[in-house]
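Taking the form predicted alone, here's one chain by itself in structure tokens.
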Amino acid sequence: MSEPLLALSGVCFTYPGTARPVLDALDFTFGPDERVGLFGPNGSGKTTLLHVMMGLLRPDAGAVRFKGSPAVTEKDFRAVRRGIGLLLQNADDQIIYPTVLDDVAFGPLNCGLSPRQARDKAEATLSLLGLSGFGPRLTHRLSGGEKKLVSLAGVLAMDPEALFLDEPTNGLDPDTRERIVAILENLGKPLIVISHDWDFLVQVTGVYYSIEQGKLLHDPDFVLHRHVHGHPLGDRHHHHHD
């Protein structure tokens, strides 16, 4: 069995000023060929888990390991963030430059590419996402869906080994959503995807977890299926009966 990309053991995290831990002695192993879907109600700890794994939040207890080595210091987590691309839930938190091209080229520049190489990489990634010609556009004038795509382009332009995607289909029209599905399938990279979009999860992931009372729960017999219907439970996990 190949070595995990990330492994968490006994991880606890409680937000300051609150009593109940969001993550409570949580264990999790993420391998280099896994595609994980993470679902559950808002506030259950899904985003917190991704942020702890990326070093954006530091656990109160427990250990994070990246490729077998402890991730403790900011330097350790810089290596994690070079290897794993994180798409934040809110694109406005991820886009920092006034033009699309500068924003997408920022990561490749930080990874040591020359300005010309970074520009070429940014343009190729924008083209991959169907955004050819978007380079000169002002980021603050983009629609919500366009911002989501540009932030994803910024992540993909860094050629990460794996992707963590937090609600990647929010604000996307159906055609753009299907384009994202095709891109993720063709990339063939390991993924962790947080989503309330069941159809999207079943298309791009194959193993499913939820977080309940600070614990990560995995049901090996649970199978998501694509369906369209109205349901009184809305986007809460529910079972169908014959």
The other form holds:
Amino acid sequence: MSEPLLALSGVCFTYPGTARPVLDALDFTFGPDERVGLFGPNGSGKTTLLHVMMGLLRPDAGAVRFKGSPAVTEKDFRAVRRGIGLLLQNADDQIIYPTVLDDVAFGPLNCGLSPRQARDKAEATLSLLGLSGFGPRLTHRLSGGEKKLVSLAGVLAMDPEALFLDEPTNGLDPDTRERIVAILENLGKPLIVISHDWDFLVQVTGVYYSIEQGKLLHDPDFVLHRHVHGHPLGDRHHHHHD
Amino acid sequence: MIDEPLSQGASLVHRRDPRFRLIACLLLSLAAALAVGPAAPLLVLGAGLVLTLLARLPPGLVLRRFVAVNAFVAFLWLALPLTTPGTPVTASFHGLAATREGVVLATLITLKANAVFFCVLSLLATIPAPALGGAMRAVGVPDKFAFLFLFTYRYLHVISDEYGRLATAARLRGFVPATSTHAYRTYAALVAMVLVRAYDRSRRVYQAMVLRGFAGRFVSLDGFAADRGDVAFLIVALAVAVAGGALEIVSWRGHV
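Please move on to the form predicted in complex with the partner chain, as the form predicted alone is already shown.
Every chain and every other molecule in the complex is listed next, the one we just looked at coming first.
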């Protein structure tokens, strides 16, 4: 097996002022060709796990390794953030500039591209996502779906090797959702996707984990199946009787 | 939703480089604001009026804003003539009389306010906020101020939406604005929630910036390009400002 992109060993994390650890001696290895779906109830620690891997939160114990080297300091995690793009749940948190072009160019400029290169990169990324001509638009005037796509463009403009997506389909209409599925399929990059949207998970990922009692659970017996119609059990684990 | 109706346009003024408009506005406003005599403010007021005409702004909007500014000025006219010590020019009413000095001072303030108003209206209000933020950085305003301005513009909408949602939620649960302790407490809670959420959001926004490689230094796409028209425009603005200053100095000499 090729060297993992990220590896966590014995990671513990407790939010200050709370007693219950959200992550409790958690181990996880994320390979360069994996497409991981992460599910579990609200508050089970899925977002916390992604934030620990990106260095937004520092574990109380345990180690994070990025491509084999330990990631401890802010400087180490800068390398992680260039290698891996994290799309936040709320696009309004992610889009910081008033205009689309400025926003998408933000990451490339931080990576040291010249203004001209960053502008080209931003425009190329926008057109890759079918957003050609969005450059001068005002970000607060975009619809919810457009905001999501623009925030994804901001992440992809940095050419990450892997993508982490935190509930990417929340509140999206079916069209935008299908566009995101198509984009992820085209990219072919390794993924970790947090979602309660099973149909989406089964379309873009192939391995499934949940977090329970601070531990990552991988159930190889548990196989997701695609639903072609509405289903009262659609968002819960269930077996179909043949 | 905050609209910027004046920033949309293709007039002679709108086509000028935002950086040059910003500097011209600063020069003209300073020339008007620092004057002690009426000559420089009058000159700048003339320039501002000409620019406002050239910018082809919708007259209704200009009038509304003009009235808003001069409503403040009207209050000055109520107080200043009566409270400034000097030679009375009206009959005394219960010991109060308008003084010549007071009227002169109120006139000067009115001229200055309107001179600056028309310059800002024609030169600054015609720049879309994102471009104004970029122009501020380009002319050397510290990054912190320029980004405070840009972020405020970006998140004002988000925060006002948030307040709108909370207010709707309150109304849906039967809240009716009234003059009562309960209503005041509810409003206090709404405002507090908006502040708390804004603080939370600021932390998430910062995280998002860090995720995209932000390391404390802003780099921007330089999207400005000045041409000869811009340079000529700035020279004219500078000339008017200098002329205002010269008039000011001449009027001092006259007094001495």
